[in-house]
Every structure is written in structure tokens, then in C-alpha cells.
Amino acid sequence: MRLIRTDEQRELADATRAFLAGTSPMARVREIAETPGVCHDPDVWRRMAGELGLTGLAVPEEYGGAGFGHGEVAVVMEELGAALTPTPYLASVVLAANVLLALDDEAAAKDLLPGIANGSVIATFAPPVPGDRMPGARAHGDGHTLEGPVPRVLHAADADLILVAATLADEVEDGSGPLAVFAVDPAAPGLTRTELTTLDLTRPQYRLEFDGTPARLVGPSDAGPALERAMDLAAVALAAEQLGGMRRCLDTIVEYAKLRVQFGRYVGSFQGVKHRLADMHCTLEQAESIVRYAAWAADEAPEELPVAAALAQSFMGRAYFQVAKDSLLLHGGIGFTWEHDAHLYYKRAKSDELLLGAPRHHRARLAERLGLVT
């Protein structure tokens, strides 16, 4: 098992970090986040796809991608998490592309994946989050129609393709049956998108309402196993993003502790501060091991991925939030101001903690996959 990045992965991280530093400084992140109706910078997205080729990293070459692994996607997600860049990368490259690949629908993959891989199509996926009831699908002519709401969908306003997990209502009336995946045109009749007021301003979310909306079935009528794999891969990518945010929080507060003077001493010399920083560093070290293992399992040991993914989200959600909270508190009064960036990481940490389900769901899934419950 290799937990150390390859030379190519380190070069990818360096290139991505330099690109984001030049195109998405925190002032630009704030500008996009605070502008109504703006979800990301289209020019940055085009350059990510064209100059760096980041949007097609894990897409096979036969579908227009680069044919690399999920470890490379984790490298990019870590840098995006550190920079807080508003981008549909998680929605399109991680969620939507992985769902299409997991469904093993050759026709749909050839039709939909090339656009995602080259960045010309922004896709999103409404994942089945524990506790949420998914919409129902009914056969209608040669296709299907969708009925019902989806509570939260990333980047639904700027998506060119929306993938939705829904139950086949013709087979199960109470909505508890197996899930299938449907492709929906954002301009389809009967689809309403409502922007949500969210804690994290850098990652817009929308509520979708389907009212007889035409949809195309992608993959089998029971997509449960495919969705499990896709959501495990999403959990790994999200964990990498959380790791990047944690590292930036710790780096920022360490630098501040070296500069801030109180009572004639640098605050970093105070025992209480030193101990808290040491705890944050230990948490970061544990987090890095967990994320590296999960990214390795995604590419090299698919039989270990279910446990690795559940472990990653069980640990990373609480860990990132704790580090972000401690970083904010250790900044003192300035950390509580709107002008300081600490609150942006604090809000992203809490949003990420709940994005794929509450931590208790991930712990329950981990216990089940370890055989600790029956």
C-alpha cells in the first residue's frame, strides 16, 4: 500500500496550487460568493479544463478523458479545499462523472462523459442522502417522468445536465424501492430550481421540484450497487477537500501565532496556544493517513473502498470542523470579523460535514461494513 504521493501527483498539486493562487485569491473567492446569481468564474473553469486538463483526470480515454485515477482527483480536491475556490468540480467531475461510470451504460457514457471530461458540460447529481426521500419516476411513452422534490443539489443553476436518483414509482408505491438514475435537461418542463440560503457561501445549493418532468433512464432499473460505489468515491474526494481545508487552517493560525504579540510575548509561546496547535497538528496527521489510504483504495483495492470511504467521512467531518473552529478561536477577536477568512473555512467545514449525510450515518455505515452490526 502506497500512502506517499508519486512525483507526478506532487507536480499536479504544485501546478494546481499555483494556478488557484493566481486566478482565485481569497478576494476573488469573496467576490463570487457575495454576488447574487454567480456560482463560479467561467474563465477559471475553462482554464482548469483546457490548460490543466483537470476535468477529465479520472475519465477513461475512450470517453475523452486522461485515464488517470481517483488519487489524482483527490490531489486536485485537496488544493481546491485549501483555496475554497467556487467551482462545480465536486458536482460535475466527482459526483456526476463517477455515477455515469459506475452505471456501466456504454451508450450514455459515450454520449454524456466527453462533455464533462473537456469541461464544456457542467453536470451535477442529486445524490441519495440518508434521511431524504427521493423523487419518484413513472414510465411515460418511451421514457419516464419525475415527480417530487430533491432537497439539495450542488450547482443546479449553472448545470447543463442534471442526474437524479429516483425510485420507480410504477413498481413501489411508497417510494422505498430500489433507486434508478435519470438524466434531466435543465430546461425541461416541470422543473423548478430554487436557490437555498446556505451556510457556505462558496458552494451554492438548490432545491429541485419535479412536476411531470421528462427524464431519461441511465443504466439499470436497480442502480443500488453503482450508486454505492459512486458515493464511496465522492466520500473519498470530499475527504481530500476537507484535508486541504484543515491544512490551510492550521498553516494560517501557526503563522498568526508567530506574529501576534500580547502582554509583550508572541501568543504562540503561551502554553494553552501551543497545546491547542499540537492537538490540531496531530489531528491533521491522522486525517492525512486516512485520506491517503482511501485514495489508494479507490484505485488499487476496490474491495477495501467501502470501509475506507466510510472511515474517511466518519473521521473527517468532525475533524475538519474542530480544526476550523479552533483556528477561528485562536485568532481572537479578529477571527470573528466578516473581513477575516477564518469564518469561510468554518462554514465550509460544517457544510462538508453534512454534505453526504450526517456523521452518524457514516459511522453506522462503517460499523455495518466492518460486520459490527447485523
Given for the second form:
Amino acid sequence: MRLIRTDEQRELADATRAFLAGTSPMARVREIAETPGVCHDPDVWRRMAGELGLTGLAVPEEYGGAGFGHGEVAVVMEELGAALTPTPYLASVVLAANVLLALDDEAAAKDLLPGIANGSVIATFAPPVPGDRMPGARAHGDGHTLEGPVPRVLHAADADLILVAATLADEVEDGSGPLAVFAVDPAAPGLTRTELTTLDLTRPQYRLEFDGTPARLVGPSDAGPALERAMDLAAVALAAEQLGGMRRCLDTIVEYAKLRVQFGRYVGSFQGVKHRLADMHCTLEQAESIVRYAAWAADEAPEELPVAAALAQSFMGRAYFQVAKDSLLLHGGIGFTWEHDAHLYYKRAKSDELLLGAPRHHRARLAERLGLVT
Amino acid sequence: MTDIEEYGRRARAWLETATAGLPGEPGLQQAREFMARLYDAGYSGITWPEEYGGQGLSVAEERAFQQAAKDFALPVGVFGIGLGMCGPTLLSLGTEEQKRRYIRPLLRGEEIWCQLFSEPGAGSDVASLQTRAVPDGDGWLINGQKVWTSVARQADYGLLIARTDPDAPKHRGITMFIVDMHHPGVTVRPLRDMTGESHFNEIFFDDVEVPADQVVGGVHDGWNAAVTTLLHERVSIGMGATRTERPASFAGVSRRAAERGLTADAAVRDRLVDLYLRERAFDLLNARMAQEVKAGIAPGARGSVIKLLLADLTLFGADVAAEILGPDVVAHDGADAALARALSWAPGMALGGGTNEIMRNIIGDRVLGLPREPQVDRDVPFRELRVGTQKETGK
Ligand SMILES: Cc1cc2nc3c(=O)[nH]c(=O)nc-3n(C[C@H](O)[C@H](O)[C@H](O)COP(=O)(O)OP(=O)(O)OC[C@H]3O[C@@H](n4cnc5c(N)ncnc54)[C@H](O)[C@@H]3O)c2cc1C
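Could you give the coordinates for the form predicted in complex with its partner chain, as opposed to the form predicted alone above?
Now the complete complex, all chains and molecules, led by this one.
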């Protein structure tokens, strides 16, 4: 078990951090977040893909990637989470690429992965969240058509390729048949995208409505196990993003507590403040350990991944929100202003906590995977 | 198999044989014998310098041994303060003669050590201690009282801090001594703690002579020495945690909950998940810090993070175990004795070695670098300070 980064991973983190500091400072993050219709900076994306080679990190070389691991993707996610960069990285490089890899469909992988790996294609995948209704798919000749809504999809307006999970309508029994994955062209007929009002302004989400939309089946007709693996990998990557954001929140408030004076003292010298910061630091230390472990398991211990992923999401969702909330509160009134960045992290933290399903779902999954459910 | 794996494998094989004949609750004599065998086999003081009786190996071997030892109940508790705190303090600050004289017997369990810091008037603020040491011929004469001293009854030696200059501010007039616990002027009285047993003691010193060469780390420089001991204490409390079985562990509690059919209840499962999350988070942090130490990053004040989280986990585990397993824990016929005991033990972890509040102060000040609280007593001569439990004077 490896819980500290390799030298290469540290270098990757430094390079990514320096790049984001230059290209995605908070002023730019806000500019994108507050401009309607703009969801990311295509120039930054191109350089992330080309110069830094970040989009193909975990894609095997045979599909045009660099053949590194999920640990490297986690390194990048941590920096993106800290910088709050608006980017389709999670949608494309994490969600879509991992689904395609897990489905084990050689032809589709050869066809679709190289574009994702070199960044020329932005893909997205709508994670099936417990409790959501899935669209239905019907066979038509040698293809399929999709029917029904997908409640939330990340970055659907930027996407050149949309992957969705749908129930095979012909095999449905009382509404819950096996899930299969379909690739959809965003320009296909019968597809409506509606932009949702998101709490987190840096990460756009859309509702999709399919009405006889042609789609290509990718992988087996029961994609259950592949989806599970892809969702576990997404849980790990998201946890890394949460860790990065959490660390930034703590750094920011610690710095402020050393500057702000009330009652003739730095507020950081009051125990009411200091002890909360100490507790936040303890949470961060644990969070980093869990994320390092989960990233290690993703690459090196696939048999541990299901528990590690559920552990990571069960812990990180609450932990990040708690730290982001306390960081905001300890800033005082200025933390409540639009100008201050605290609310951006607070909103990201809450959205992340729910992105792959509510905390109770992660906890229930963890209980199941720990063998508590007989 | 790497050398380290091979080392761990041999350690495990040795432990299997060595623990085979041990009774369930070994007495002091058996513990001493076990420690001697452990030492003779090369598993005590693994990283300590060879010239003083250690093995001179790396943290990797130490870790491999601890990893192997996790699965065995070793009767080494009584040596914990010597091995975890007093020994390391002597290694960093002791004179050549002190190291030659004391380290080997300490490692072999021939001599047991205790830590004589806390006093009735000086716990968290141990620098306000009142036990006096005055020059006496070639050495020192000690008078005063210590309290909450673990293993003092079994101890042969203690590391004691005493005031040697009451005219200096409190941190500057303290000296650390090695004290012979068998001196006739030392009286040890067991104190019954909340478990119903006596794990700590109060100790009275009446004209106890201590030779000059038993000063550790310089006259009036005892505060630095004490800080060294306390740093070791936090690290050893935290990292040693894996050595002993936690009665309220996730594995233990969930097994018993399942046996009683309680895990059919989703609310119970959710509480078990809470316990799992905390336990895993703690264990993984502990493991990560160990890997960092191995990679050359010293834990420093971060030992306080481990200590605080372990205290929280211990209290939480006992609490949740009782909540899940129900009234049988608090009114049992013997079957739930270990858990009932865990409930009574738990607060000790949050007090001994520094309270949770003190840990948070240390994390804030030394890990996060936050501004300190104003200290009203820092530069005042000790003589003029109010210390300990005082009646309101109206000032
Ligand atoms: C099981 C056990 C074993 C022990 N073993 C030993 C031993 O072997 N050797 C030894 O020397 N001592 C030992 N101790 C003593 C232990 O170190 C002290 O009890 C502890 O440091 C607290 O000191 P106190 O009891 O005087 O409480 P106090 O210091 O009087 O604390 C009272 C309360 O005030 C709080 N408080 C105090 N100062 C501050 C502050 N600056 N900021 C915020 N809150 C504060 C505390 O957190 C606590 O809640 C042991 C204690 C226990 C419980």
C-alpha cells in the first residue's frame, strides 16, 4: 500500500499547479462562471491536452493515451479542485473515458478513446445516480433509439460525444431492467438539452430529453459491472478534487486568521477559532490519507477498489463541505459576500457531495460492500 | 521477497512461538521475562543505536516488526513509557554515561521507567510545577509531590522535572532528573481510577538525594527536555495504537451486531459505517505518517493530530458500540466485560499525554502556525505566579 506520492506524481502536481495559477486564476474562474453560455476556456483545454498531456493520462497507449494510472488523474483532479477551474476534465477524462475503458468494447474504444485522450473530443457521461429514472432504449434494425429524460449531465453543451446509461426497453421488468451504455451524437435528432440552474457556477449541468434519438450501443447489453467500476473510479477522482478544494479552503482561512485583528488580537489566537482550525486540519490529514489510499487501490489493488471508493465518497462529501462551511463562517461577514471566494468553494463542496449520489447512497453501498448486509 | 518482507516474516514466526505459552493476563514477572526474550531475539530497540544496546536498524524493520506484532497481544504495556518516552529522551539528551548505564536494561525490561511530570497544581500547564530540587553537596535534594503517574509502582526509575530556580520565569527554572524510585524518600500511593483499578499513582518525595550526574539535558534547561519527552509521548501513543486490540473496533462490534441479528436494521448499519469511517481514516493516516517518516519527513508536532484523533476514535468507538449492542453492555454477566471496560477506559486516552484542548492548541500553534494566545505568566518570576487550584482571591 502506497500512501505518499511518487517523485513523478509530485512533479506532475507542481507542473499542473503552476499552469493553473497562470491560466486559471480566480479572476478568470469568476469571469467564466459569470458569463452565460461559457463553461470553460477552450485555450486552457487545448494546452492541458497538448502541452501538459493531461487528457490522456490514464488511457492506455493503444488507444492514444499515455498509459499512466488513475493515481496521476487524481493528482490533476486535486489541483483542479484547488483552483476551482471550470473544465470538462471530470466529464470527459474521468467519467466518459473510464466508462469506455470499463465496457471492454474494442471497436468502440479504438473509435472513441483517442479523441478523448488527445483532447480533440470532449465527451461526457451521465452517471446513473440511485433513484433517478433512466431513459429507455429500443433496438431498431442494427441500431437503437433512446426515449425519455436524463436528469443531469455535466458539460453537455461543450460535449462532442454524450454517453448515457439506458434500460433496454425490451428487457425491462417493472421499470428496472439491465443498464446498457449508449453513445449519442449531440447533434442527433430528437435530443433536447436544457441548461439547469446550478448552485456551483463553475460546473454546468443539463437535462437531456430523448425522443427517438438514434444511439450506438457500446459494450454488453448488461453493463452493470462496467458501470460499477467506472463509478468507483469516478468516486476516487472526485475525492481527489474534494481534497484539493478542502486544502485550499483551510489554507485560506488559516492565512486570514493570522491577519485579522479583533479585540486587539489576531482572531487565530482565540481558541474558539483556533480549535476549529485544528479540527479542520485533522480532517484534512485524514482526507489526504483516504484519497491517497483510494488512488493507490484504483491502480494497484482492484479487489480493494469497491470498498475504497465507497469509503472515499462517504468520507469526503461530508468532510469537504464541513471544511468549506467552517472556512466561510470563520471569515465573518466578508465570507458572505459575492466578491469573496469562500462561497464558490462552499457551493462546489455541496455539489460535489451530491454529484455521484447522496451521501446516504455511498454509505449504504459501503455497508453492503463491507458485508454488513446479509 | 524483499529483505524487509523476510524480516517481517521471521518476526511473525518468532512471535508465534514466543507468545504461544503466555497466559491470558501475564503478571509482571512474566512480562519481564517476555521482554528479555524479545530483546535477546533482537526485537527491542530495533532502530536504537547499537553501542547502547539497540539493533541499529532502520524504521523499515521497525515498521515490519510492528506490522507483524499487531496480531499478537504482547505483554509489553508496563514498558511503554520507558520505550516510548524516557528512552528516546535519554538518547537525544542524555550523557554518554547515562546512555551506557540505562538504555540496555530499559530495552531488556530489567528496569521499568515512569514519567514524573504532572502535579496536583500542574497538569496541562506542567511548567508551573512546584516540586523543588535544591543543590545539596555534590547533588540535589528533591521535595514535592507528583500525581497521575502511570506504572510508578512497578518502576525502578523515573524521569522527573523539578523547579531549580523559582526566581526565573516558569519555563526557565526547571531541571530534569533521573530518580531512583527505590530511594527511601520516595513514597508511591496507588490511585484508583474510573475503571475501578489502579493504573496511576501519587508520589511523595521527601529529601530524595539525586547525584549531579543524573541531570538530563542541563540544569535549568529541563523544559526543553520535557518538551522532547512529550513529543515522543504523542507519537508513541498514536503509533503504538495498532499494537493492542481495540475492543470497540469496527470488526469486533459489527461481528457481535451481526450475531445478534442487529445488522438487519439500516440505522445500525449506518452507525457501523460511521465507526468504520473513523477507524479507517485514523489507520490510514497512521500508516501514511509512518511512510513519511520512512521517507525522511519527521512527524514533529503532527503527533498531536494522531493523539487527538485516537482519543476521539476511542471515545466514539466505545460510545457507538454500547449504543448498538444495547443495555447488555452496561448490565452484563461477563460476556460484554471487554466493552464495558472500554467505556470506562476511553476518557483516559483523551486526558493522559495532554488533553484534547491542549492537542488543539498545539496543532493550531505549531502545525498551522497560528498566533499564540497572550500568555500572562510567560515572563513573570515563578515565585509571583498563581498556580494550580486556587480559591478565588477576588483579584
Ligand atoms: C490515564 C492517565 C495516565 C496519565 N499518566 C501520566 C504519567 O504517567 N505521568 C504524568 O506526568 N502524567 C500523567 N497523566 C496526567 C495527565 O498528563 C494530566 O492529567 C493532563 O495533562 C491534564 O492535566 P490536569 O489533570 O491537571 O488537568 P487541567 O490542566 O487542570 O485541565 C482541566 C481542563 O482545562 C483544560 N485546559 C487547561 N489548560 C488549557 C488551555 N491552555 N487551553 C484550553 N483548555 C485548557 C483542559 O483541557 C481540561 O479540560 C495521566 C493522566 C491520565 C488520565
